[in-house]
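So this first bit is one chain, no partners, the form predicted alone, shown in structure tokens.
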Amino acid sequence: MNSLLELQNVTKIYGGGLFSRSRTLALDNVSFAIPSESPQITAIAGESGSGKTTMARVLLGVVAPTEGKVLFKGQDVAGMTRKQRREFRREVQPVFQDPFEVYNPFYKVDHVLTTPIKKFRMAGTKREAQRIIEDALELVGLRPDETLGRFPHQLSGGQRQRVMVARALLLKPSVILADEPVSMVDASLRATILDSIRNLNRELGIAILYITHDLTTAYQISDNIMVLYRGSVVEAGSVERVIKHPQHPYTRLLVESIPQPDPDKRWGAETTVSNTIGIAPGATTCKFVDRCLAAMPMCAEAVPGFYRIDPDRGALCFLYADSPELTSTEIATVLQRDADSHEPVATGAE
């Protein structure tokens, strides 16, 4: 199956330059692919600092990887011509966490909608441009007469965020990268915005990469999920399998942290998570070993491989060392499914 957007063994390190000796490993040898057929909603989940936003910026071409490649329709983004990069920027659109930062307070919200139409020459007349804008606003549940002609502060947070979804939609993209798109709005508006994003996928065939720390919303709208920890993919698979039956100890910890509506269960009490495994200074280890209650001696001596534990799920953990270990190419396609049957794609690992 061909990939629309792909990361191949991407590592991103911040710092370590002429004026800074400190280095931060934001992404560590990550491989991932969005299939061109059967567009899906894939969630990228993890705690703060896990590398989610860096992954989005690398996929958008805003940040260059330290190692590895970003491919769009098989073309290396770093080697694109100006014309190819222009097409890439039209087809891969972002929706950011805080919509207010995108707006210029001195311009009406119309400005963020008319600018891409002019830049990409999408309309021959003002009337055609107005029709395109109104259609996009209606697709995300906004009434043009109540939205256009207003300044950003005159709209609610949910309206501003949906305008940004409409802006991405204007360009008829193949992929939308939504980075925490509902974290800045209240609970009453989250369902509306998430429903708009889901409809873009199901009705218009746009692939969605949904970046979040909220496993609840990830489960509600996603088909697949990748869980990041300190820049590494520790578990990936169908959202149904991963959330309901997490296999990596870190994923289990995340799922167990979701508040439950049980008055007899105390939530928020401090829990000490540690193990008895000794780690030698400078040793190469599993990144999660110091927090893992399932840690074994080998976890303090080497980095685990990424093992296939279900037909469409893998985990980076020695607990599954008896299962087939996936190559970087197979890891990139572990979430891809057949466009017609929606069954997992065979990658040759069995």
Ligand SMILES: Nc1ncnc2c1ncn2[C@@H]1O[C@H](COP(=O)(O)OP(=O)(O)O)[C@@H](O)[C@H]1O
Given for the second form:
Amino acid sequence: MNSLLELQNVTKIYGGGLFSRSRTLALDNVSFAIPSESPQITAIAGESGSGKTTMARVLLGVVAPTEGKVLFKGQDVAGMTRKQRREFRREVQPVFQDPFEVYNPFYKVDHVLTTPIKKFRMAGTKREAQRIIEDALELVGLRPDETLGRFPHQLSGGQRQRVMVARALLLKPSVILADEPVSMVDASLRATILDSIRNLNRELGIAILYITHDLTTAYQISDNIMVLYRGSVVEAGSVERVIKHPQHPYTRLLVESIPQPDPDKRWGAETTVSNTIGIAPGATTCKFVDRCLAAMPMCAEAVPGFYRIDPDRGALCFLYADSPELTSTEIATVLQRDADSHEPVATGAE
Ligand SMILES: Nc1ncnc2c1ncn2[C@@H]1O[C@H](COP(=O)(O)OP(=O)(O)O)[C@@H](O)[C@H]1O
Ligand SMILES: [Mg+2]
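Could I have the structure of this protein in the form predicted together with this ligand, to go alongside the form predicted alone above?
Below is the entire complex, every chain and molecule, led by the chain shown above.
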């Protein structure tokens, strides 16, 4: 399998130092791969505290996994040469939740655009740099003459977030990792920003990871989705299948809690899951057993495997134990099935 960016059995535990009382299992044996071919938009969804940002930071190489590996084009990120690391830093670009924090209020917005061009030597001349910047701004729907030369506070929140997307684009990335990119933006602007992110995928072939607690926007722009619960991927697959016919009891709960009449209403914003553990990771039960409406005795006795329910979807749940269990390598690829190659749906428990 050719993957661009991949997590292999990644576990991340925060804390656990000499003097810390509690440790937090933020990611629990997560495997996931972004294929090199046919780049897609993948949503990483879950409640606050489920491990989404940790996953983004591990994928960016800014947080080292406690266990497991991050591979970029097959190369372990932990063992890269300077040159490889530089290439990795250029090709995998973040877009964060609150762009205001990235700006220095005393510099014009131009500064956040010229800095990466210099750092990565993307242009030979000033004129070339200017052209790259203008092209990137136009690609995200901003007019260069209305954007450049201004200070951050002179732009709207939506414009600032678009400048951040343009900034990521300057470096001609192959992956954009957008962590809650529209959660600080007015509802009225969300759709247009997400549209421009989708265009980057469709027109420039950039793979997008869209991290969100909001299933509604995840459904709107993504091809695939991974649902995180307390650091574990509980369901993954094509967004059509997962949102329209959720199979994991947790995903069902989430989908049922999307307020139907008002599609702009946000989901799950207040709920937080707790991952704090006092002991080493390695649960002996299903993590969701306490909240599960479909819990069976075995759920409190053993950890479920990840079962392939459909050709392009799997879930971490004993309800599907009759389906083939996937190895971590197979789980990593469950999102990579070609959307046109759907085999007939093998229905799980209904
Ligand atoms: N730097 C950190 N130190 C200790 N715990 C952290 C740190 N960052 C995140 N956590 C904890 O890890 C868990 C996952 O957090 P996070 O990845 O931010 O989730 P999400 O983005 O889904 O809200 C939470 O319990 C959070 O409190
Ligand atoms: Mg987060």
